[in-house]
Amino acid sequence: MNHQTRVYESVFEMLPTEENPSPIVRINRLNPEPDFRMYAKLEWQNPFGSVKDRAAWSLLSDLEARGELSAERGIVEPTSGNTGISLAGMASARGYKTRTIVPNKVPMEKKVMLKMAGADLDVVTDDLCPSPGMGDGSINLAKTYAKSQKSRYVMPNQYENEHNVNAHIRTTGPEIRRQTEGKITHLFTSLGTCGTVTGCATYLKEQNPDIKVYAVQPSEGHDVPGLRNVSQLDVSKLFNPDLIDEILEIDFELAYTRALELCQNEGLFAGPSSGLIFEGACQIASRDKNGFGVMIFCDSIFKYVSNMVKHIPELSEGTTPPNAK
């Protein structure tokens, strides 16, 4: 493994660490306050395409260390897409099977990518994120597989497993501190399983209690896959409100319009969750005037093209020949 020449013996050597961090890139044209430096941490640069590579590898490594996985016994996990893609890709590369349970309204691109990564797919009637509800909800169905077919499946359970948090204490937090030379004053992230915000905040506040942590949540009725607002967080056991200085509620439509602006003005092909986080960071930058902010850009726009067209229909204009029927 040589991070200088970027020559690796396996894809797992490419996973992010303090010595091999995902990049942070400064926001220039769209920054509302020149004295508030804004940097985006580009998690789609991870080998399986999202911030969830970190949690997935931590979960998988723990299962391997405990002897829970084999050619006959694989993983079952409920997911809104990214964790499932990371787990399936990693498991396939290690010779394990994966079954993922996804909500129906997850973008088609993610469902197809899960199958491409080698996962068996169950699609259920949850809205956008795995639900703790009754019946055939994603989480309940995954637990049913893990309980009734113990010889075939083990469930990592990203919503309750502390290895999700520990991944960010070990990697994301130290990377950010090293990349900013300890100058970070503001951290911006979203709410999902809450592993990212809890892990990063735990590490960074241990280094500097004055760092402010902002969690961005979409407005009610949102359709931003993978994100939750506080009213939906009963599914997660990893949420620690004591580590968060402020929760910012943002109109969910801005997730899509701000993502488009990042594409067209900064050259950053960031997904809608990043657009929402960016809007929250801009609001704080305009308020605080000075600072050094880092935003966790969870994944890229490529898995959300259909959602982008749904919210910004003009994107599809001119994409077919004039005479096409």
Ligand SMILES: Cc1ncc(COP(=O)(O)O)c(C=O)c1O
Second form
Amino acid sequence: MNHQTRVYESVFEMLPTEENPSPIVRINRLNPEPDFRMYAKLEWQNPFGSVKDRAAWSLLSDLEARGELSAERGIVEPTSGNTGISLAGMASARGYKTRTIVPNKVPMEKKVMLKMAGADLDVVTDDLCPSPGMGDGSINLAKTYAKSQKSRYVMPNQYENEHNVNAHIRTTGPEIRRQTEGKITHLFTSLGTCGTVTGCATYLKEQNPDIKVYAVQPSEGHDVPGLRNVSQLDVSKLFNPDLIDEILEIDFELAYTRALELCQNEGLFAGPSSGLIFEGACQIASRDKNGFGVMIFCDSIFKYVSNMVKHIPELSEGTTPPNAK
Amino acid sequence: MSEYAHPEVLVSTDWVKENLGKDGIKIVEIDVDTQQYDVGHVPGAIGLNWETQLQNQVRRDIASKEEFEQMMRDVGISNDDTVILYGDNNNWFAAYGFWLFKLYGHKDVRLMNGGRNKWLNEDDKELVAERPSYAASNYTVSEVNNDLRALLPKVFEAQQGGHNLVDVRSPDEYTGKVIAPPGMSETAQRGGHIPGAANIPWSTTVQGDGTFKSLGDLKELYGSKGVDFAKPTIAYCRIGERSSHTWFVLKYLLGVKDVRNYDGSWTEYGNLIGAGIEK
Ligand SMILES: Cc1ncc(COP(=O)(O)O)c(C=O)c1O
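The form predicted together with the ligand, contrasted with the form predicted on its own above:
Time for the whole complex; same chain goes first.
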């Protein structure tokens, strides 16, 4: 494989590593503090389109190495979309089947994308009145498949699997250190399975304990796919608050409006979780004045057109001829 | 578990495992999300659907005595079977089923503590996809315990005093900030709560693993909200499922004598013309 000429023998050679990192790109027009450098790490440049390529590859290679997969026995996994898209794309390319379980509020684009990537899809109703011990509908259904149909399914379980964290210790962390020549002072991430924040923070703080790690969470009642409010985090066994310097709660509508601003001012077609992270980073930049921040921009906006239109209805105006009946 | 007023109506997941397949024991799963049963359930468990089987399909009402009887005959439950109920969402609809079984006079019915999720997360517990089939029974309902149910006149009577009214919904539903949890199709015209009701969300009665809190903790919880265990009590929620869970806690764990489930709940009350509402 040659990362210079970018000629690859299979899609797997394109997966991100220290030698083939996802790009980091500086924020220019929207940066509130000239002395606070802000770089976005564009995870949608990964071959299957999101940060989840890293976790998915780590989970899948582990299952393969342990001989858990075959033509008859595939993967079942709960997902807000991205992990499932990465897993299904990879599994299809290797001849395994995938079944993905998503909550209903996942946007249509992602549901259809999962099917196009070759996954079977189950949709569960959203959790109505969360409480301790109730778990999460999509995780529970995936566990049910894995338990009742062991010969057909194995469940990597990104919410509990250390290989999710390891992916970021092995790749994302070292990439950031090398790309910033160790100058990073602030890392900005979100909280979903918490693989990203726990893995990156573990690696970066080991390199330099002064690096501060900030995580954003959307306000309660949100519909930002992939993210969890702290009240929904008890299923994320990889969450380690000791590695996070501060958790910022941000009005979830800002996920959508900030994403649109990034599209329209920076040429960065970032998705809503990136919008939320960007808002958090702007708040800290304005407070700290000086620094070198890196934001993990998990995926692009293409999979969220329906959500964008729902939150910013003006976007659908003028999309049909004016005289159409 | 033995400290509760009626410990015999609660069994552990381990007890269920030890008693799988025994004659005279029927296990029944009732879920909010009915796909869960279809994909996998406790070996031998019968699945009942709250929407299509536990309710009358024409009127807004619970399954009638005749419908309940027929359902029991069809799935093969006999009058002297020990029925063990469990379900998702910490036994919401399993508790609703428990209430219905008691209303129709079933003698030995019990709830599996922690519900489906506890079983699912225990490594030594199995799930299967195959549906069981049992020979039809000749089930008969010989008593109907309507004193377990609050109809609207009883709810008005309770507002005159001398009763506890317990609203088990989330604080946002209680204060009228939302009429129902997001995405629910059954709602009401108005938000708020029945005047005089105390807000004690059903979820505050369970621990991290979904099992019920200790007797001491439950006494303190309800006591601190002004519930007088000597008074007749009515529990309600949105459509009567979360309140069945609390009805079970009050009647069987705390031993309150006169507890009724108001199954009409907010989707009935919040639609009434002229009824008093507090926010
Ligand atoms: C769009 C998006 N943003 C953020 C996250 C959160 O990443 P993590 O699960 O590593 O915490 C996810 C994870 O599903 C995601 O899909």
